[in-house]
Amino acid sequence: MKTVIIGPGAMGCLYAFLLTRAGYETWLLDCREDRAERIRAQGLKIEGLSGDYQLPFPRISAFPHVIAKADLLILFVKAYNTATALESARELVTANTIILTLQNGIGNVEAIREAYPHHAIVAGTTAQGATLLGCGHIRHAGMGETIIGGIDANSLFHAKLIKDLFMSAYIPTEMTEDVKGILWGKLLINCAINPLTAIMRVPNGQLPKIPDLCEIMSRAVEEGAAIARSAGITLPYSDQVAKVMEVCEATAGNRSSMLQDIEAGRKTEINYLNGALVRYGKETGVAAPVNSFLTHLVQALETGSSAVH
């Protein structure tokens, strides 16, 4: 199966190391063409908990012409750039080719769906933990379960085929018939995790240590969860709570993606997460305060970040 991962990023370079190492042909489609010659001359350097390696990776271009047609479409981009990655992709869609996220936040299947309608489209979340630093060169942080689904009946048989591509690559995965209710799961833990790494500037295991930050994320996960149980989602775990205390022990080493943005001075994912909550809480009449000025208060650190960079 020929796999094409959409975004360079600490999570890309991870999961084209994972299946590049297990022999199979994967390639990353990159929007910037410097930095795809960068990592093509370089290749890939991983550390920490996959061992050390520097991996030749010559498959990787910004012009989808040069890599072709692909099985699987894999996206790692950040989700206010879905669309636009999905449109750069169209060159190396056929009638077969299926797509998978693994991004974080809610909207990126109704995005795929709309740029693919009669597309096998498969869904799901990774507890797998990545950092990088710098191009092509990631610390493998954290080691989870990658859970995954077909977003209807017809992805059933899709969502298969990926997790034994997935397993065979020492890539511990699961399948859901509940993909929507993952989906709201992670994106819970997300917005307990993440904002506060990145306001605190602390790696995900500190959280706990902090009986504060405990408070406030518990407050935000259980206005997460009533906000779902309105929308009629059941979410996977019976104490979502203490599953992101169980997350954040399992990635205490990890730097979340919404840190490394901010001390990038990137944009942040914090609409597609905190602010996507207070969205839907909008909708169903649920009220979300915290996850409200956790939004505010990282939109004025990106604001601030930016300014400095």
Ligand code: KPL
The other form holds:
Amino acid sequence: MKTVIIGPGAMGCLYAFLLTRAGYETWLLDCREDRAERIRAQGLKIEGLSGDYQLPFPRISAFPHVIAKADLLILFVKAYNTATALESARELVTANTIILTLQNGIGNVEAIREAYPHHAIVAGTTAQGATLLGCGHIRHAGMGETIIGGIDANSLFHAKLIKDLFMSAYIPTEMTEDVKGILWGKLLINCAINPLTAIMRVPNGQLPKIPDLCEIMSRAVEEGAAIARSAGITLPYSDQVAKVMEVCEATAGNRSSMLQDIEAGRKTEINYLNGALVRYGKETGVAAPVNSFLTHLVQALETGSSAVH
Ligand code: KPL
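Moving on from the form predicted on its own, kindly provide the form predicted in complex with the named molecule as a structure.
Zooming out: every chain and molecule, the one shown earlier first.
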């Protein structure tokens, strides 16, 4: 299966590395030509949980016609870039291309459906953690399962194909019949961990060690759980707060994607995480003051660093 990953950030590079190492034809599509050229010249450099590798990586381009058609398109761009990324990939997409999102936040599935109304769409979450150390250079800092599911009955078969592909590349993967629940479960994890790591500038593993932060995380999650309930979403974990703590431990050495964004002066995904929860809460009449406060704080950090896309 020829796979094209859009977005050579930490997670895009990690999956490109894991699939290539397993022998699968895997490409990266980058919106920046200078970065694509650098990675093509230097290759991918990986350290951490998967071992240390310097992998030649010629299969990266900013030009879709160089890559040609994709069997599987994986989105690993920031949630606020999903629509633009999908547009840039039009030349790669045939009637049979499967589109997979493993991005953070909610709204990505809807953006894919709008751009490609008739394609097989698979969505899910990953508890893999990776830190971008430089261009094409990552630390594999957290190992956890990837959970995927078709967004409708027609894409179940496609989800199974992806599961088999990932498993054979040593990416532990499970399937779910309730993608929405899984996406919301991960949303609540990100709403607890990401803003606090960005505000405090600490890796994920530090959060459970500080009781005041545990209190804030619990409240953010409880608000989110109430909003999920009122929106008719079944959360996948019986104790969502315990799950957050478990993810902090499993990815202890990782710097969350939001912390990495703030440190790099990039715009964060706050409006697709805590900000999205607050908006849902307004629609369903459930207040989310802790999530609202976290949203404002991260937006203030972005303003302070004049964050750019
Ligand atoms: O998804 C993540 C992120 O950083 O965005 C977690 C699971 C928190 C790992 O760092």
